[in-house]
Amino acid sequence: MSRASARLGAPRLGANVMGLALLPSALFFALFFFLPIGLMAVMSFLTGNPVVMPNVVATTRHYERILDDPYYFEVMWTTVRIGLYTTVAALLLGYPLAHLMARVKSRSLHALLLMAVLMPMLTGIVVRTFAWMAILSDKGVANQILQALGFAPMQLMYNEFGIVLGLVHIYLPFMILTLTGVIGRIDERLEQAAQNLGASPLKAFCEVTLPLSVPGILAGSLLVFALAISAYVTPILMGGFQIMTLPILIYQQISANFNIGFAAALGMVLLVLSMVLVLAYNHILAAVSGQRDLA
């Protein structure tokens, strides 16, 4: 009976074991993720703040005033399409480095790849950014380099082209790792075998390791966008006020109109808007992978 009872001890021994591991995990996300959204979300309903205003009120007002006013609807569409821009460059660029990355022989060449992929990320997102400002400014390198050529200068920043090519300077290293990681798992004999029952190079890429690596396509594609959607010191430095995207709004009414409420809902509508478009992109990859273990 001792024997039978230490048995039917030892399982609830570690869950209770890995439950006290998790819990300051648990109580870091209540505190830093669950409580903000939280407080966001009920300022979206209020008249003003309850700390410093008194008689407030809830109200819907901030969404009404979001849906009566096409302005903000072309503000997300602006904020969408930019994420989606960086995705796709991010996407093209990433696939074949991270390619390279994973099935390259030598270990010194891959370390040299992977530190040029990690240098970026040591410097600040600040300092990335004004150096682009550097080459992109109508004075900047680039345009001095056009005239030299005998063309005329173009216009390369205070638009969505600048923004989404800062965007993807600093961004493009989460899509080549996550990339790098999962194509690194797929067995490079299953290229072999395709190519020795006739399939060329390339059919055997695509037929074989393209499909493979759909879920770190999905995990890269769903981290660059939400990070690109939810940015705000590049668009804002790169496109000044010229590009209006979400958080810059955001920005906005907080500092300059301190409407606190209508800057929580507009935080909410983002949040919403990611978690939408996140999930659809889900489905429809793993629709068109054929693998709906994804969705």
Second form
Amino acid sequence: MSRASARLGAPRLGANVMGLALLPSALFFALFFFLPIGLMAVMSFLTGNPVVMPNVVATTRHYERILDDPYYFEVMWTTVRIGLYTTVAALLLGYPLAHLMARVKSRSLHALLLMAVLMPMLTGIVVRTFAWMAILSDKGVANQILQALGFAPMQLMYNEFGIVLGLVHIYLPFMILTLTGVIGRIDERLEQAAQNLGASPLKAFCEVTLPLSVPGILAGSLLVFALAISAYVTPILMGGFQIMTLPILIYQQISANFNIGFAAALGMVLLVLSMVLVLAYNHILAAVSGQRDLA
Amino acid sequence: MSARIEIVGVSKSYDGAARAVDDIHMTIEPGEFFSLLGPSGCGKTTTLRMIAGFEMPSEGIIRVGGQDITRVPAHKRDMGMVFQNYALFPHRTVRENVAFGLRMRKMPRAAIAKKVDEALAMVALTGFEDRMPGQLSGGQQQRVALARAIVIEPRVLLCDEPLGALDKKLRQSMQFELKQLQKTLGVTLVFVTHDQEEALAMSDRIAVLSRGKVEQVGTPTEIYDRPATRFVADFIGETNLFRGELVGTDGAPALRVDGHLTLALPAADGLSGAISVGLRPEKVRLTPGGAGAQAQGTVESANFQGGHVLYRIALAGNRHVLAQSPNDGSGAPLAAGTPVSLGWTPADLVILKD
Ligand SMILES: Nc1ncnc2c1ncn2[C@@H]1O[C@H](COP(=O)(O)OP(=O)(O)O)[C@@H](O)[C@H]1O
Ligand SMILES: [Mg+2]
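Okay, that's the form predicted alone, but what's the structure of the form predicted in complex with its partner chain?
Next comes the full complex, this chain leading.
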């Protein structure tokens, strides 16, 4: 090989090394992301499982079934609604705490807050959900206290409230950590500049920090929403099968009805649903904050 | 509409740590260009932030226009501030940045537009209204910050090292512009800088700070020619410091620095014990050879600086003195090793507090 071509080869080699480094993750995504979703998409258009049934044909009947029966729309809407409630609640609860964590001067107080936020994540979802059940069930701690104080017992779980509460508890740390990162990078002096120009502390926050933290609000909300609508354990345990969501429905189709094609179609619906909402949400917030689209 | 600022016995310590600002007293006159000068960490920013209302003094009172504002929140103080790194709102255009303070004052839209145009014209940024701060150079950002602060016609303008991030040329022209602007507006300006040349060039008066304390307050010439303390003499410009024992009589005091050097002092009262004096290099007259002046030495090095030459002169007893001679065009500087005699008048010696 001549020297010239060897020199020309050098940057190509660098690019190749980068390509090699990406290979594992590319493989991972291909195997565990695109392949399953592709298979799911194919399955949703087949009459059965081609692995166990020889005479499988293409069909759109799974989708027709979803479209024909208003029940499935209701389930979809319930799923989205629970996702929205969870996201809004996590945002409202998480933002002030994230703001405090990002702004607190004392290192020890910051460490303490971080521990408090992370601690629940060290316990498994099932354990935490059972703890909520012990508190919220009809004869649980909350209702016993209510009764002891002379109030009528309340239905605190086996409904959407219970599910949302459980989901918020689980996904709040994701919201807080995402927001803290973004708010922490906003220069505090911007708010002070606003105050110096006559804005009250609240006004300064609304004019400066809030719009600048939109990327964090967006990222945190998308994360929590995506996690909430695909959650499965908490809606089952806290909802006690009284509330039907898409993941529960899909599970039932697979485990009880062995209808993999229909489950795949429902899965596709969940996927498309979340993608549409993510895009819409991104669009709206970007328009509101006057910033470029972020995703 | 400009106001007097009185700082009375103000101290500040951050959560129990040593005092960042320690019992400061000063009065800043209406319409004055007043600089807080000192090395990094001496408490300049802290003092300015207390005037602006972003920090609460641990002790003391701050009055503006005769009114005690120590406990008035920042947004009700009606002061303009230019932050160290400008703190422009990155998500708003130049126009929106400048209009912000007027909008907070609920001024009608048309009036805001007019005032913003005027302010931007004043800082020569007409035509940049719709840019975002990120699309501006450092100097332009600095001027937007200035326009944003002056457009509200504040009683007091506070600037924290506003020119610190600019390159030297731009800095000098901005120094001039800022000074002009301040005179035109007649606003009281408190200017923080660690750059002594900048402070000397721009200020009506300067407060020199060190470790949270005021070392001296005075006009640039007072600060330079009559430094009150060793710190001020050393910090502002070059200076030769001598320390020794007081000898001689009341009528003709002198300072015995060591066995080789005794300096005649200007007549002064109340001198006793160990004393420090300062002597500016440009007050030292050099004569080649010669005898009979205040001291003799040899040239150790000559540093040609264009307009003048800075000599380092070795004296007996392993002592050095800096001497600065104007470049009068008479040829090359004195060569190293040249014997010289050094002359000055006793009045050039400034007696310094420690
Ligand atoms: N927010 C703060 N918390 C704790 N210490 C601070 C804070 N701000 C400043 N200090 C300390 O106070 C002293 C003075 O700081 P500052 O006023 O910023 O000095 P300068 O502006 O003159 O450089 C420094 O020792 C600095 O470390
Ligand atoms: Mg500072």
